[in-house]
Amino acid sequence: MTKAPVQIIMGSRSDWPILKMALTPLDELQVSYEASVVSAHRTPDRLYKFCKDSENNGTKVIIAGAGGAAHLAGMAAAMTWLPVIAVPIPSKYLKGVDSLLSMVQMPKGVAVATQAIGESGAYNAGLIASQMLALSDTDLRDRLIAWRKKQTDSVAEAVE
């Protein structure tokens, strides 16, 4: 079974309406995507063939999210050669600062690709998955192209 290109990866439902914010870019640049959840300390065996079965049937790219002490991201880019990029969820107590620490403070030959806590994060989290596909997807990198002179293009010069 082929999968969609994008995998998105949460600890918890509720780390959902974060990570969410990351459907904006891939729906605007037509990037296929699936979310699921697969908890590092919940769920390990379910981590454990996700990032098997990953190898195998069409992901490119890892998005991954979670809160506390956060170790999806980590367990993932551990267990499979493809590109994780990590979220990390706010939290109730320290504000998502400790999900950071534990996606950012990775060991050496372990990468992440960690983004910023929250909403901004999960956006640029689509983001730039999107822009590892278009490496090798021409049409995506026209795509990309144009939306990126868009935004641009939606910025005014002058204040009034």
Second form
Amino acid sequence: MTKAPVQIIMGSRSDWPILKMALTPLDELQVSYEASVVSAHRTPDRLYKFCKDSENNGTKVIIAGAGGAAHLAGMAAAMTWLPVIAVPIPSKYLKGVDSLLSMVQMPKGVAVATQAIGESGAYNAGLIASQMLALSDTDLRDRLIAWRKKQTDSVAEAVE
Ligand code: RP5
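Could you switch over to the form predicted together with 5-O-phosphono-beta-D-ribofuranose (RP5), since the one displayed so far is the form predicted on its own?
What follows is the entire complex, opening with the chain shown before.
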């Protein structure tokens, strides 16, 4: 079955209120996505199947959001050659610094594109995923350029 090019996975349904910020740029740029809960430690078999299926079902980029010892993105990246964008979700006690450090400190040889902690990181994950797809989609590239221009034009120079 053909899947949407952007696959969003999260370690827990509790990550969704933050991670769903990725949908804003994806919707605005008309990029298709699907989201699912895939936990590296609670559902390891689901993660393995997700990664292996992703290589042949139309997936082009994976966004992985998780909190705490956020091994989801690294494990996904280890099991597929597809690009993995990581979103550190704020955690209860360490506020997502733990998530950020575990995602950004991938040992060399397996790459994860780690974003900022929280909503901004989730939003930018949707944006950079769109930019990746725009490399091979000229219509999307045109929409992206127009989207960027609109954002630039919306920033007034005057303070008043
Ligand atoms: C991680 O543990 C999840 O990504 C989530 O951020 C965190 C807490 O999960 P829950 O206890 O809310 O399910 O695996």
